[in-house]
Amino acid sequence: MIITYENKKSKEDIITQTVSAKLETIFGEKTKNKLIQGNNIQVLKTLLSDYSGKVDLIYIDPPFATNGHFKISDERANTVSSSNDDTIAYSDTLIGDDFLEFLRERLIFLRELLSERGSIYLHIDYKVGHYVKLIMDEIFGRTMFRNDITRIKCNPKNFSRKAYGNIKDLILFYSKSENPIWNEPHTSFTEADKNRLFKRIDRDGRRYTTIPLHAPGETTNGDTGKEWRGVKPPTGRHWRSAPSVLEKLDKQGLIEWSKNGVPRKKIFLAEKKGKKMQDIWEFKDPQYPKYPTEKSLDLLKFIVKASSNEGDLVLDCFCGSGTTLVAAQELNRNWIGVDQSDQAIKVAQKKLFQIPASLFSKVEYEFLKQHNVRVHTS
């Protein structure tokens, strides 16, 4: 299904028409790192020269076509702020058709940056974002959809209106092919879980529970269709392993026999990395932010973790306060920010200064203390 508006432009005459942006200076020059000032759409262009199929992972949290005015105080950041007093970081103005092409055009040149092993995350709202689906299936493809994942962003709250509250926002994820980078990311058992899942304890005092020997599919041919100690496996079925690979399990104590002479395998706790991550996540927003919209730094830190390797290239073309950043370069990723706000750059400069010099190279600390990026376009 493809979305269809009245200003709705062909691929074509977007990459086309595009005015790339003229890079008078990037922090970064000479490191793989880069902090850019500048109408995001025209950098992305200019990008593509360097950087086409070499981005591995995107993550970008663009407006939300709010229709409101995003202001930053010298206290605390404010969303839709009336203070005269506080200074505009970035304008959320765009609604409805122009909104929804605004970040198509975008999206588009990202695929382009995209390694063929590359993900995008793209984080937007409840109220936008079933449209953004339906673009992001047109570009990315309906199989390049990974997850749509529910972000717990506050504590309950109770408003009056006619509806139920909301505490949530969500992701969209996407990869550019069947086989992106991905680092099973895991949660921790809590007590609970480790009661629950882990009920059984051996002499030694190790948690353990147990799993099936067998699988479904029958096999006529093969060994693991044969008989093993006496036993079979169920019609319809056939062991997970040979006869000779079970026969070395038990000989390792790594099987249960039970009361009527059933195998099992054992599988102890503390094998275990943890539970598999579902697609709810509670990253709450930091509750003062520098800037507004400030997304959490364990949310970034998470992303990062699981769809890029040490020295992969992170990009965000909306990167506000540079959270994307700060998690990209605390985690020893490459990363090119970009973000046309004084505002943001400010803060985004700021957050890099505060992490430790030990995670920087000489040449890419000194290059972040000395410039303010600045970008012109023709």
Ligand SMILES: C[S@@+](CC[C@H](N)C(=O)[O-])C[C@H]1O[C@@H](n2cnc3c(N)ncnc32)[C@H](O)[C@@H]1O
Contents of the next structure:
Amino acid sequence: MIITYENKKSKEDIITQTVSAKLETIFGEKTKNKLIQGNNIQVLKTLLSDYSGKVDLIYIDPPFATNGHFKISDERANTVSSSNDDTIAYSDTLIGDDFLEFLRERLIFLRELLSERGSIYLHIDYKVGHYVKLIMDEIFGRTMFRNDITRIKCNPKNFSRKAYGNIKDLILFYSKSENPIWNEPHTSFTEADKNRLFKRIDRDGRRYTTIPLHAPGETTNGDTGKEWRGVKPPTGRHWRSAPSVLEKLDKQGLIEWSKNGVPRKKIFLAEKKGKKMQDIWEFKDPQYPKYPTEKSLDLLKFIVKASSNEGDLVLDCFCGSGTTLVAAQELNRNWIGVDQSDQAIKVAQKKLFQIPASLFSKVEYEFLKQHNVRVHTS
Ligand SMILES: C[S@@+](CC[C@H](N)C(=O)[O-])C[C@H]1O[C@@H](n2cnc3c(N)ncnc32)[C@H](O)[C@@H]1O
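Moving from the form predicted alone, what structure would you give for the form predicted in complex with the named molecule?
Every chain and every other molecule in the complex is listed next, the one we just looked at coming first.
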């Protein structure tokens, strides 16, 4: 299913007609991390020459086609309706087809930059998110779509509209291939989960549950289909381990026998990292943001941990106040951040400098202190 609209360019035209940006001071410097100021489409085209297929994780939080101007104020970051205000951090005035094409052009470059095991997370709202999903399906492929994550962003509010209150936005998660980098995230068990899922307690006071010792499917090696202690796996199933291993587990007290002589494996609460993370997340953004629409650092750290490893390269080409860059730096990943707003670059630098210097290499710290990399587009 392909979305069509007027003035939709071909991928080839987008790639060939986009003018690269000359990035001042960026190349030849000894640092892997870069904060670049400029129109991201031109910067992305330039980055292609050095970073094609090398970016492991992309997070973007672009404008949401709100037709508003976002301003910085001392206390809070707000939207304003007029553009005659020098505290405006950025304007979000592209709407409809123009907005979709703006995003599509950038996504085409971003896919080229992603590594084979790379992933992209795109943060968007419920008003345009479903159109953006079609664009992402087109660029990354429907089979590479992994999740539409519901992000609970705020407490319930009393809207006057005849509609349900809106407390969520969404994050569209795609990978470049079938085998993306993936560090399975977990959430902690609540007391209620512990009582429900690990009902039994052994003599040593350890909570546990039990699971069948057999799994579906005919035996794959001779041993797992054999009788053990006079019990055969049920028809169409096989032991999870060979009888010799089951024997050892039983000696270690890791098997529980029912009154009817059915063995089950004990699973202890203490061995579990937590529950599998589902696709509804609650990460509230800062109450007093330093930059309008600044996102939660915890949210970004969560994504960075799940979809990249230490030393990997993380890119955010709508980086705003640099939340993604801070998350990447604190988690020992390399990063590239791009934004065209003066205010964004200033706040991002400030936030990066609040990270303890020990988390930067000396050369990186000196570099950041001296430069914010500017782009000349002529
Ligand atoms: C929603 S904000 C990002 C906020 C960010 N996630 C944070 O936590 O601070 C979107 C950002 O995209 C930037 N932006 C919009 N269009 C751009 C473009 N063509 N090139 C570079 N940056 C752009 C804006 O200046 C703004 O800072």
